[in-house]
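Given next, in C-alpha cells, is a single chain: the form predicted on its own.
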Amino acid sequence: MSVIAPKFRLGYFLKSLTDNAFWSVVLLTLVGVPIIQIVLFYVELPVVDGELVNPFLALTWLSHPESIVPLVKALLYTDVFRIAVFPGFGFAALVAAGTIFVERKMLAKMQLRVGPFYCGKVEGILQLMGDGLKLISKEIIVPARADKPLFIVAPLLFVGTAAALVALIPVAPGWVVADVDMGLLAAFAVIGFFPIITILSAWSANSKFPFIGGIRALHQMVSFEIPLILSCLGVVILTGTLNLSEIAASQAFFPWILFLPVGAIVFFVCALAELERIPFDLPEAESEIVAGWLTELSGMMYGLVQLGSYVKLYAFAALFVVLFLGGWSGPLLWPPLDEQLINDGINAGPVSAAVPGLPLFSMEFFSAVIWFVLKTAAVIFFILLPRGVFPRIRIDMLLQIGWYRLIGLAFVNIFIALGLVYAGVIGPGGVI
C-alpha cells in the first residue's frame, strides 16, 4: 500500500512563517522584556560617565549597541552569569553535550561503524538535539510500587550534585563560582554524595535490577574514593594549600604530574571507577542487568541522569587538569592589548571610535581559558578511550584493585611528595 506525500503549498508555508513571527514578537514583548527588566533590578549595574546606570536607563540602552557594551561587561562579571553560564552549569552542560556526540562518533570509528549520521547534514551533528527532544517528549513512567517522591527527586539531586562539583573548579585566574579556601576538601565532600544518591535512587525504584546495580555502584564508589583522596595528598603537601585556584597557580612553570606521576595515574583510574566508565562499568553492565540502577528511569528522568553523568565527567577531567596539568597555565597565545589604544580609541584616517567598556576580557583571560579547555578536552578523550578498547572486569578484581593496589600506590605517591619536600627540591627554600 503506497502512501501519498502531501503536496507543498506556498500559502501554508508563508502562513506558518508569519504565525511564528507573530508569536515570537508577542512572547518577547509580554515575557522577554519583563524578565529582562526584573533581572536588571538584581544586577549590580556599572557607572558610565560618572553616572550610575539604573534599570530603566539600561533597558533603553538595549536599542543602542554602542551604549550597551558597559552594561554587557557588567553582566558578564556578575555571580549570576558565572553560575548559570560560564564557568558554571551552562558551560559544563555544553561540554557534556559535545562529549556525548564525540564519544558516539569516536567509538563508531574505532569499531568500523558510521555512528550518528542522518540527523544533520554534517556527520549527524544534530543527533544530540534530536535525542534531547525525544527524551523530553517521552512519557515518564513511575513504577507502581516505587517510593515516588524519592524516585522523582533522585535525578534532580544527581544533576545538582554534579553542578555543585563544577562550581568549585577554576577555569582561569579569578574565574570560579565558589573560590573557597578548602576547595579540594569541599570537592571530595560533594563527591561523597554520589553513592548516597545512587543507592537511594536504586532502592526507591523497588525493583530487583536497579537495586543490584545500586549495590554494585555503592561498593565501587566507596572502594575507590579512599585512594582518590589519598592520590591528591601529594599535591597538597607540595603546595601547602587546599585552595584549587592556588594549586593551579602554583604550576605556572611546571605541572605536578612531572613530580607525581604515580598520584596522577591513581587519580585517573579512580576517576574512571567513580564515573562508572569501562572497564569499571559494573553498576550498569548492559549485558547483565539491563542498565543497572538506571533500569526503571524513563523519559527526561533518564536524560537528567545522563546529563549529570557527563557533567560529572567534565568535572573530574577539569579537576585532574587543576591538580596535575597546571590548570590554565600556558604560553600567552596573543600579545596583550595596548592600553593607550584602548583609552584613546581607534583612529584610522577619517574613522575614529572609542567604545567604553572594551575590551570585555583581557588577552590573558582568553589564553588561560583556551589552555584550560584544551587540557580538559585531552583528559576527556583519554577517559572515553577505554570504552572502545577494554572489556569489563569482574567485581572481585575491581575491589582488589581499589582496596589493595591503588591504596598502596597512593601511599607511595605521598612518600615521593614528602621526599621532595625534605630533600629541599620543592617547597620553602627548595631548589625549585
Given for the second form:
Amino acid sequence: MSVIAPKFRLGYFLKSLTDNAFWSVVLLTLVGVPIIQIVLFYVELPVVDGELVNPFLALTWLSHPESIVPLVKALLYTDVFRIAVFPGFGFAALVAAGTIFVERKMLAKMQLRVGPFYCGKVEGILQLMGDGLKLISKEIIVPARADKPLFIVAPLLFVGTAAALVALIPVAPGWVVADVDMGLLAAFAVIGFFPIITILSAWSANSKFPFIGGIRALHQMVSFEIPLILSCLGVVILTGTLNLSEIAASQAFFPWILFLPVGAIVFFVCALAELERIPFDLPEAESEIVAGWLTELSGMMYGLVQLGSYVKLYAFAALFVVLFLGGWSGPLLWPPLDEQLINDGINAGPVSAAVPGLPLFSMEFFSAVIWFVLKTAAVIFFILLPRGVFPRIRIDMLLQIGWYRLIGLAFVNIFIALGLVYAGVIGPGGVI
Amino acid sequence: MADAAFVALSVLTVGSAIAALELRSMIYGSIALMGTLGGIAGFFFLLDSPFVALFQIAVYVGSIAVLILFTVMLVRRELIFKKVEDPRRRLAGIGLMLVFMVAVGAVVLDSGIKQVSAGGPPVEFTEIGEDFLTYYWPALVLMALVLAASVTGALVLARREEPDGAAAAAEIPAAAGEGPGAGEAGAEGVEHGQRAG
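I would like to compare: after the form predicted on its own, may I see the structure of the form predicted together with the partner chain?
Let us now look at the entire complex, which starts with that chain.
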C-alpha cells in the first residue's frame, strides 16, 4: 500500500476507467455526433476537382503525402506561420526556454551547486514546465491603490515589444518576418520602448521597491542606448545599408568582428546593460530592493515579464550575430541534394518513393539555420557567463562606464571604420 | 487606403493631443503625448520617409517622452498647478485652435491636393547625408554648434555645487548626478551623429 494513495484498490481503479469509457461513449453519441452533423449541414463545403470535400475525403487526403505536401508548403510561406512559429515568436520562445534551462544548470555547475534536479528525472529538464504551470495556476494580485489598467497591460506590452524586436531579425536568407529597409533603425526604435514600459509598470504598482527599480532601469537603459546605437554605426558605414538581411549577407567571407572588435565589445557590454543581466542587474537587485520593478508582479504576469526578458535576450544575441558574427553565413554542412533525387525520388532496389514537392527545404537553408543557432547560442553563453562570475556593480560606476568609457570607445570604433573606408581597405571600391 | 490611413492617423494624433491636454492624470497625459508623437511618425511613414519616421519614434517617443514621464513622476503635482483654472482660458484656447485650423484648412484646400498617394520609393538616407554635407552644410555646422552648446549647458546645469572641503570626498556622487542631465544632450547627439554619417 502506497503512502500517496492509502485507499487504493485495483478494483476501484478499473471501475473508474470503465466508468470514464462508458460516459465518454454515451456523451459522444448523444451530444457529439449530432453536433458534428448539424455543423456539417450548415457549413458550405468546398468543391475540389469536381468533388465535394467531405470529412472522409479530407481524412483520405491527409494520409496521402502527395496531397499534403503542397498544403504544408503553402502553410510554411504564410505570414501567420512566420510571425507565430519559425523566425518569429515560437522559435524565440523555444530558444528562451533552452536558455533558462542552460542558465540554471550552468550557473549551478559553476558555483558547485546541483541546480534543478528532481523534476523530470534527467537533470531536472521539466523544471521549467513545472514553474510555468505553477505561475499559470497562481492568483494575479493587483496591489491596493495600484493603477490597474497600466499594471495589467505592462507585462503584455513587454512581451509584445520583445516579439517585435524578434520580428526584425533575419535567421536565414529570406527568412525574416519583417524585412524592412531601415531594419537597424527599426530595431533601435523598438528597443526605445523598453524603458517606457518598465517605468510605467514600476510606477503603476504604487509601491516603493518597484519604483526605485524602475527609475534605476530607466537610467540604465536610456544611458546605454546611446553607445549601443553608436557601436553599430561602424557596421553601417562599412556596409552602406541599414537593412539587417543585407548586413548579414555582406559578411559571406568574413565577419565584421575581425575589423571592428571595439564596436563588438561596446555592443556586447551595452546589450548586457539593456538586458539587466549581472553585473548590470541594478533594476532587480534582489539583495537591496526585493526584486526591483518586478516586486509586485505575481502569477503569470511575472511569467510574462520573464518570458519577455528571455525573448529579448535572444533578440539581442541574434542582433549581435547579425551585425558582427556574419549571421547565417558559414561552411555548408551537407552537400546539396542532387537533381535526380529531387526529381525522381528514392529508388533503391525494391523500395521506391517519389513524392513531388519534397524536400521541403534545401540543404543551404538547414546549414544557414544551424550556423545561426550555433552562433546565437555561443553569444547567449557569453551573456550568461558573467552571472556566475561577477558581483553587481554600483550605479555610479555603471553610469561612469556608460557615459565615459563606452561612448568614447564607440567613437573610436567609428573612426576605425572611417579609416578602413578612406584607406580603401573595405567598403565600396575597396581592396577586399 | 492611404486616405483612410491619413484620416486614422489624424484622429489618433489630434485626439491624443487633446487627451494630453485634458487628462487629469499627468502620467496618462504623457502617455497620450506619446500617442501624438507616434502619430506624427505615422505621417512620416505616409510621406515615404521611413528614416525620419523611425528617428521620430526612437528620439521623441523613446527618449523625450521618457524624460517627460520621468519628470512628471518625480515632481509633485501641486508644485506644477498653482493657478486656479479659468474657464475663459479654455474657451480662448478652443477659439484660437479653430481659427488656426480654418486657416490651415483653407491653405490645404487651396493647394488643390485632393488625395494622398502612398507607395512611392522611400527617400534614401544616403541622399539625406549627401545633401547635408554638400548643399546644406551651413545648417549642419549650425546644428553641430547648437548641440555642442546644449551639451555644455547640460553639463553645467547638472554640476552640483559642493562646499570646498567636501568636494574631494563627494567626487563619486557628483559623477553619478550627471547621468540624467547628460542623457538628454546625449540623445540629441546621437541623432546628429546619425544624420552626419
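Positions refer to the first chain, counted from 1. Here, rigid core means the biggest group of C-alpha atoms that superpose within 1.5 Å across both forms. None of the values given here were measured: they were computed from a predicted structure.
Enquirer: Residue 37: after superposing the rigid core, is there a C-alpha shift of 2 Å or more between the two forms?
Expert: Where the cores coincide, residue 37 still shows a C-alpha shift between the two forms that is 2 Å or more.
Enquirer: Using a rigid core alignment, state whether the CA of residue 26 is displaced by 2 Å or more between the two forms.
Expert: After core superposition, the C-alpha of residue 26 moves 2 Å or more between the two forms.
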